[in-house]
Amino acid sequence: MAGPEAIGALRRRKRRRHAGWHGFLYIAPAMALVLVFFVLPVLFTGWMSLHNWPLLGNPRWIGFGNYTRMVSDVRFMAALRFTAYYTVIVTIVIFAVAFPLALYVEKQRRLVGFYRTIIFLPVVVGLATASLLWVWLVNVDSGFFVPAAQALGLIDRRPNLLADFDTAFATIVVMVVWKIAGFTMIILLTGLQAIPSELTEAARIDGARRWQRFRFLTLPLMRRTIALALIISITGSVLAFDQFYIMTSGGPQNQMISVVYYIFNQSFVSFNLGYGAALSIALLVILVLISIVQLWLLRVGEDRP
């Protein structure tokens, strides 16, 4: 016969085994809801990407050819091209306007949670929403700014801003930083009020000055949050479509069109879907990489003493 002791272990295993069952069963949702709406569609995109795909008609099996064709599409590498250029600018953009805003709301002074709520306001709005509100506001017969600029007589004549590249661009890089930047001060507060004030403390008694603290303790110490702030940003701006497609359709003469506006265009404009599937299979990749880039970052100097 068994002993106690061996009789103790068996249960043991068994409410282990039932303990592990259990948990299964609490995230059988969660992994149903990834696999039927991540998992699955990954693999038929990347299936469609080896094909021709009509819309209408049988596919036809080409292998790899839609992606040496992506390698030679000219049109494919202006947009990626366009896309980084955007991503940089309006990254530094938001940056340079959103830590400051952070410094300023994260001191307790009068009427700091109003100030917070203001800016942090844009942000509940869709950016569809968005673009449309900016189309109208710089609308040159019935929007805001361009008759408020003549009526202040800043301007002797109405321009359309959005008629040409240079100041399209401006617009709607002025118009995602109202948007986003507010987001983007509220990840950068919890990383300023995860700072220790003893330490910003002792820096102060020890005579360093604003600039010294800022330099060697605020921006080591928010290292993390300043590399998922980064990252949140530079995905976003990769996939930008709405801004480009609803203010500016692409132009002016197809100048402003993106990675996922040249995706919609190839597969439900042209209705290559087959080609189509490997742009989006190529972006994908694009997008792991950040994430990579985004876990070095977030783990650089953990195994520092």
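Rigid core here is just the name for the largest C-alpha set that superposes within 1.5 Å across the two forms. From a predicted model like this one, the values you see are computed outputs, not experimental measurements. Numbering follows the first chain given and starts at 1. What changes on going to the form predicted in complex with the partner chain:
Taking 2 Å as the criterion, V269 does not count as shifted between the two forms: its C-alpha moves by less than this amount when the rigid core is aligned. A displacement of 2 angstroms or greater separates the C-alpha positions of P29 between the two forms, with the rigid core held in common.
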Contents of the next structure:
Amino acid sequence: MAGPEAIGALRRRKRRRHAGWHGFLYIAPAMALVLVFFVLPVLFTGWMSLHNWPLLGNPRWIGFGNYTRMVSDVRFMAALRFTAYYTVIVTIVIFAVAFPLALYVEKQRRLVGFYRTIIFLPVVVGLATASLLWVWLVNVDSGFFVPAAQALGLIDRRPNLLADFDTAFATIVVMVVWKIAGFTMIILLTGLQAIPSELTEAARIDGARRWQRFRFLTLPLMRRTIALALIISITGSVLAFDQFYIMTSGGPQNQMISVVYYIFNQSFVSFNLGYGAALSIALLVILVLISIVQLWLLRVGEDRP
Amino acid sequence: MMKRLLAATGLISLCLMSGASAAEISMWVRSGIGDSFKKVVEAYNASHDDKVTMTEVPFSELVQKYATAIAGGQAPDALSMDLIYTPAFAAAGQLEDLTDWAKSLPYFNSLSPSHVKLGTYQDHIYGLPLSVETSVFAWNKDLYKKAGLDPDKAPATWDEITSNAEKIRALGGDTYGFYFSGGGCGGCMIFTFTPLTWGAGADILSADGKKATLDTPQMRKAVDIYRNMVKKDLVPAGAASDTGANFLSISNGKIGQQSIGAFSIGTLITQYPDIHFGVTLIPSVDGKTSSFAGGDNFVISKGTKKLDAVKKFLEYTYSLDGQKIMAKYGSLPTRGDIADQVLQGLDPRMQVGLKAISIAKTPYTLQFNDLINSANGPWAGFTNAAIFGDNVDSAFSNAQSEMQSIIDNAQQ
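I would like to compare: after the form predicted alone, may I see the structure of the form predicted in complex with the partner chain?
Entire complex below, previous chain first.
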């Protein structure tokens, strides 16, 4: 006769046997989505990259021809260099702006909700919309900043900010920081708020100064949050396109063509989808490598086995 | 995604089409073609059993959409597209060969020559002119008057244009003597700036399109003229970053002179009645005149079942009725033999655009987009660097070698 224990054991065994099944069912929808919208397109892109694939006309198999072409493509190399330069600058500036802001709005003080809101507000504006808005703001003839600066007597000649590399680049960086810093701030803020107040309390009682508390308590505990914010910022910058396309069309004199912009040009201006696909695969590999390095750096020195 | 979307819209239009007895022609046109062609379609649909269903496709997406529609088996029966694309489309084998029919048209020899040339690929005709646009030179008569110039005297040389620009700039404030979209608009600059060299006998490409011939004394002179005007502050600073958005700056009333398209004549007359302007042909560096022949060619998708109906419709647009409707809404006559009749009673300034057709040119190349139209192509980069940059020589040598390498890569 089977006692209650035996029935319980049977049930447990059954459950264990079904556990894998159930788990699979739960993730199946997500897997299907990833399969349809990520894995298959990537495989198809890989297939395309092995062809001379014109937008009009029939594709022709050329093996790794597109990849060998890439290595000696000076314009692609220039786009890579520019994208790297942009990514480094933008990421540093965003952090330099967002971290102090996060520290500032973390404390409960007067109007803190208001500050958080206005800093976050630009995040909800689409990047293309923001770019168009800034094209107008900095326009030399009909915009806001330049005529305003002249009216205030700050400048006597109106400069066309978008016509020169340095000022156009600075304008785009300022626009992106204005647009993105609020988002990074919110991420950092959640990290800051996750630090138990007992710890800071204890450190204070032990006599740690404000800078010491920040350096030896806050920063180490923020490690994962910072890494997350960095990965988001770097990935976003490596994939930057809209702002260059809209604000300067890659100019002045083609000095601001990011990698994605170059892929767009190859695919839809030169109608060379095969080469565009090969460039996309290369960019994917680069992004994966960057993420691996970042995750590795995150783990180094972490107090875990 | 795009493909599926297109397939879906194609399917819907297919469903809408079935059930009618007379032929239903589906036709794509690039957006911005203006009212002229729309009105012809309206008139045709009202007076014929066959019906034309016109779909406007954004100019910059037409090629992509057409390509994906072909891939999805949903290509429209006919297409009106920027004439410069005809050789590339024909080379891809996607168009019906119209040679015999075209040559049988009694007015074939009086069709806009540049359009027919662009519509021809390896001695076969794939495209015929639909709408004709030429570039012309316009000046603001009110500003001429204010600056003490004769408002009815068209400038004939660039020396004259420059000195007029100086006098107009001297009015001060926001008033400038000259304008051009030079930031990164290859399409604008080929339209307005190359006539300076064409009239003087030079060109940026060899006749067969296989050699870049950018660096000529004529082009150096042309660059000097524009550079000089920029340096003297006769051109608004915004020109250096204008990617084409402000192409019709003369409409703001503060620009004294500008090269524009003949289509802008209609726009200026109807939408900016306060601008009093004169129109003349664009002088070249040596004073002879030239123009860019732009506009659209009419092409028919290979394998369409409605070939005859499409031809009938095109013959209607070439008829005096069709031509008159086109002209009334701002498009120049496509047929030279009846041009005078067509333009009768219309604004006399249209005549200048018409005169330009016979001297107008269009570069013939399969890589027009890559070389010239693209904001990142060598031509756009060259005009920007040579006119606004510090080093003219390197602008010439960079663009020359980049152009040649694009041409060479495409030959492989």
